[in-house]
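First, one chain by itself in structure tokens, the form predicted alone.
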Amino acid sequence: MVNKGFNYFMPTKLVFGDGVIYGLDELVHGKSLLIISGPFLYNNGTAQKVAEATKIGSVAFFHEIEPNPSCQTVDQAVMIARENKVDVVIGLGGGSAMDVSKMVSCLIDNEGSIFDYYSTGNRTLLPRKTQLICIPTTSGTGSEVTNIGVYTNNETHIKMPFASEFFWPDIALIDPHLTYTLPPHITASTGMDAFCHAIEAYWSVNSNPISDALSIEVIKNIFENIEMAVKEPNNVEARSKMSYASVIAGISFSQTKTTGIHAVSFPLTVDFGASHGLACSITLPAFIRFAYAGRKAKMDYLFSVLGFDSMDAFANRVETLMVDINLPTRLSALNVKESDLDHIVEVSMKAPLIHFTPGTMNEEVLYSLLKSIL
């Protein structure tokens, strides 16, 4: 029963299916295109293939996207976009490329640097005129259907999310075929990132009946398909279902935001070099056990729907699944030591989304949680 009011807003056009990139020419509306990607997708020709599909004559490429993209990288891409008078931006790749594309598409139509708007900046973005299309090549981040970008300031070593109503992509184009060549370790880490998105949306203090329904669907789907996608990379059905799970998880957490798992992931990526998916999933079993007390009735319902008779059975299954797909479940695998925990806690507690976690989350509680998985 719905016992509280809620809002739901999803302005992005969603196009899903094998081969949908070849219909890009019917979706773009502009004369000058910038494709933002990492070096791999540029060097293997995927970025060029996407550009050709748009049938736009003037095309520029920015392919220097790094994991956990920096504010400095954003400004470099903006300079190229402005020089080429770009009016269509395509973010192609994982969350890093898509997050950069969001800010770049806005800064084309706004003056200054990302630093003028992000973190300690005091300027406000004006409406975006540039068309923004996001095309994921991994099954995990869900950035193609959210209004959030995450950027790292290389000078302060602080990684923080930035939300804007102008970050919603105009079009999210999900072509599962683009994920078929993902190596097993990326399939595993990005897939469990999607799992984290779904369960955090489910237990978030901001959850609503629509996000709950979407999250349950995602968790069930990932349980059934991720191991096959990792161990049988040519299994087209498993790959497609993981792409589906990823975008649905993105839609779910776009409404609720994430919680403590993602707050802790910030220092684990910046200071210990973990990929985003790994930095999230490594604390997942511990957060399941913690969040249960604050969402007991909801979590019991989730367990029953998925066929588990207790919280421990569910958490143990998640941990076993992670081991089976070669993901670590202990912070020591990232070279985290007990002497590092105070710093991780301090940085994590500065992220506002830590307080969307059910239950009382403070420095002592978080320290204890992290110490339990050293």
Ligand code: NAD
Contents of the next structure:
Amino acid sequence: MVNKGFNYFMPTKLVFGDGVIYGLDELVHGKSLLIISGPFLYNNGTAQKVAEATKIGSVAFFHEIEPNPSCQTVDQAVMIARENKVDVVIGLGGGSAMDVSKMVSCLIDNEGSIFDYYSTGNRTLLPRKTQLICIPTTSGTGSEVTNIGVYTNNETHIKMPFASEFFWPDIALIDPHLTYTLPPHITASTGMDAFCHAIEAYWSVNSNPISDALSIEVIKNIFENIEMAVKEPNNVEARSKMSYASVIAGISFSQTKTTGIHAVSFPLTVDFGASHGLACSITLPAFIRFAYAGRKAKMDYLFSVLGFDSMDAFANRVETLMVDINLPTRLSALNVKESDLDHIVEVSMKAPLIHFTPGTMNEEVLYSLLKSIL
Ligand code: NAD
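Mind giving me the form predicted together with the named molecule, seeing as the form predicted alone was just shown?
The next block holds the full complex; its first chain is the one shown before.
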């Protein structure tokens, strides 16, 4: 029911379908292109295939993106972009490459380093003039349709999101074929990241009727397709539905932001080496049980639409699914010990996202939630 006002803003043009990368020449506007990716997509020729499809004559590649990209990596890519007087940036990869492409495309038209704007930097980004195209190759983050970039400061060991109105990509090009090379463990963890986006958007204190409808669609599709995508990497239908679920989840949480699951994921990634998807999904069942208390009627509606007769039935199904796709549900799988919990709680409680979780969330509550899944 719509009982309060809400906003909806998503300015990115979305192009979805098998083979859509081959239509890039009709979408790019520029003479000098930089493709930002990780080494895998460069070494297997995908980055070059994308470059050819643009039909742009001058192309530079930066293919050193690491998972959970550092500010230092962003600055290296900015140097290449400025040297080549780039006017189109393509972020090709998972959230890591796409997030770097967002900051790089802005810094071409701004002076200085990422550190001048992010973290303790206090300069304000001026409008981006460079065209920004994001092409996801994982089905997880939805970064191609958000105005967020997440970066890790290697000096302070702090990972945190940065939002800018200039980070909305001009174009999100989603070609499910690009995800076929994902190994099962990355398909599983990134797919459950998209599940977290959807359910966090749904229970968020910032949720709205559009994000609610999108989130329900995402959760249904992930329940129906993730196991198949993990077990049959070339399954056209499952891969396509997971790409679809991921981008729709991105649109949903781009309106609401995420909540406690993502707040806790930051220290789990930085201090315990978990991939982003794993760091999120590992606390998902516990957060479902916690968030239910603060959102009973709304969550009951979700469960009934999806065919579950109780919160326990839903949470148990999520846990079984995670076991079936080989994802851990206990923090001990990341070598987290009880003596680590104070630190995880302290870092998580500093992330503003934690306060979008429904119900009463404080240090004691978060500590006991995490202790219950040690
Ligand atoms: P990722 O981008 O770090 O990629 C994970 C691994 O998968 C890498 O080793 C990469 O090379 C490999 N890979 C990517 N595509 C592949 C393919 N098609 N085949 C084979 N290997 C492939 O992982 P991710 O989960 O997509 O992104 C995580 C990052 O995104 C984190 O830093 C997270 O915080 C951030 N994130 C951003 C947003 C946003 O809105 N901007 C949202 C959620 C997460």
